[in-house]
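One chain is shown next in structure tokens, namely the form predicted on its own.
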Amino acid sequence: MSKLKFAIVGAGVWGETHAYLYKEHPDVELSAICDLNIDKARALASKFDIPNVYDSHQEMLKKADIDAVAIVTPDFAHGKIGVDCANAGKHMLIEKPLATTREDVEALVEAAERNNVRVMVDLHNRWNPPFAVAKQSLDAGELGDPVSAYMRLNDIKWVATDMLPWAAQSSILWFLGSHSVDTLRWFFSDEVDQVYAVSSSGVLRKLGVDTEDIYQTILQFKNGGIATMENGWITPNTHPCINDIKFNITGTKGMINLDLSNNQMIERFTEDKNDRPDVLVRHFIHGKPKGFAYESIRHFVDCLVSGEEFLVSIYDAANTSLVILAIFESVATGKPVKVRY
């Protein structure tokens, strides 16, 4: 069998992370790399051998010989691209969301049923091993029906006051409440019927990045299960881990806790600092990348092969952007909104 031929749109951190699994990946070719800064793009090629590199992915897919496309850019940037990508018949990997409006979720879900190509967005959260597992157990029935959940995903300042250049051009509800809203509907089985949320800025603003600093929700689903959910970007940076981590849920049998932020699997102490390496998320072993953000990637490859079902659909993803669009909906009014799918 010859090989997938996969190209690469964003070129910034994440890109590599990409090129360093499709690089390794025995049925991948990594023939392309485009980025709207072609410096960049050339830098990525140069360090993995890329040998196309563009500066538009209409042009990329007019002239590159590829089969999938990796959209790795910010994310109020997915929706025309993915819809280019279909149009051109290309199979996609989107970093989460799918899209930020209804307009392009909408679009994209269009454009990959009437050009049949298959479409992934990383919601990798559905790899994470403790998740997994506790996902597991609820399936087997030891805890019953889901009945409530709640869920903290939230990170330290320097994400988005350093590490994304677009953080004001985003917000948090998209950058984790993405992984939050997909992990609750996965855990109950359910799409979400109607939200109420609230928000609490000025810190962030206080510091350059005009973008709110906190989410709180209340997710009720169709069945009646509910869920807490909170998403923040302003946990001081002291804080050990980039990422805080907290998740719950409650059954008519039993209840699961997960606290993956503060584990002590791994505490360093050095002269400078201590804190908790990552040997959960992404990180290296013998120069190989391990940790489940970069399973979902191998995942995406090793159901193109196959013909395997994704873990998470296209339409998995649509649904989540949709409830997140009705979150920022009842922050605005003040009021619940119902969820339009």
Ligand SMILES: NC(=O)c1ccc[n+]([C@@H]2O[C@H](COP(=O)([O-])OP(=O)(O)OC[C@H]3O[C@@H](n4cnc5c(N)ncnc54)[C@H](O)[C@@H]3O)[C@@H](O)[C@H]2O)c1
The other form holds:
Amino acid sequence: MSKLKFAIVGAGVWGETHAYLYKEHPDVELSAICDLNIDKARALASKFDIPNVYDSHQEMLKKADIDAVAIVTPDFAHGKIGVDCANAGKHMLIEKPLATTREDVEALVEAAERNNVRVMVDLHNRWNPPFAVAKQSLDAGELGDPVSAYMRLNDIKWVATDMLPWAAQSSILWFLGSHSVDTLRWFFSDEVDQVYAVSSSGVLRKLGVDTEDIYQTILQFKNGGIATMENGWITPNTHPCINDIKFNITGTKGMINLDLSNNQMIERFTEDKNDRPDVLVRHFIHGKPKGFAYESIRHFVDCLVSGEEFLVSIYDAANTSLVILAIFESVATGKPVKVRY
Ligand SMILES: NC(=O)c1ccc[n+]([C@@H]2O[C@H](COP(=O)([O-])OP(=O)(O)OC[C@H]3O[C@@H](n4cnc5c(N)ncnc54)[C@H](O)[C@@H]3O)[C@@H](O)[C@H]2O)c1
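Now the other one: the form predicted in complex with the named molecule, given that the block above is the form predicted on its own.
Whole complex next, starting from this chain.
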């Protein structure tokens, strides 16, 4: 079988993550890269030997011979690029979130269906080993039926102040809350009926980043499940891991707790810092990319080749975005809000 020809739109931090996986996947030929900043596109092209470089996705879609596109631009830019890729007949792996407005969500789903292209969104917490093992236990009946969940998924401040130049044009709810909502929907095997949320701001604005600091959200599922979700990016930078993750799922017969904030497996002490390096998400072993951030991308390629269904469908991602839009509405109105599907 000939290889699938891939393009990446967005040559930033996560675009590079995609490039590592496509470069090593035996069924992929990484043939094009695009970034509004052509220098960034050229830099990744030279690092990964990518022959075709563009500064506009429209031009790339016209000229490049490609089967699939990874959309790895800032959160707010996924929607319009996705519609253009669908109209050009390209399969897509879209970084989370699918899109950040109702109009973009609906347009993308409509364009994907009309053009019969396959779309997965990189809601990769489903490949996160402790979450996956907890879900297997729930699915095996060991916990009974899910009743209640708690999920904290926070980032250290540095992510908003230094890592993401576009943090103020997004929100911690799009950036991490999309993982939380998808994970909770997955555990409850159900859709969120209504949400009530409050937020707090001030810390990041004082640091020059015009966005909310933290959200607390209560979610009620259609079949009665309840969950509390916390998403913030004001965790102190001295926290040993970028993410602060806690999770509990309580069922009618059992319960599972996860603590992914305090990895004790490796403690590193150097002259100027101590930390606990990541050994789950994204790292290299003997030069090969390893970790669940790569596994979700690999899954997309493998399913394109085999024809199997993606573990995260476009509808999972669309509904996740609609829940987040309801959370914003609840914060703005101070009232519980029904999710409009
Ligand atoms: N799955 C995960 O857990 C995970 C982790 C990190 C980032 N992400 C997602 O990946 C995406 C990119 O994040 P990042 O950290 O790489 O950001 P980044 O700022 O490092 O890179 C984004 C790149 O996109 C380019 N860009 C912006 N608009 C564009 C357009 N219209 N056409 C072409 N290029 C454009 C920018 O110039 C920039 O180089 C975001 O949606 C983010 O939420 C996902």
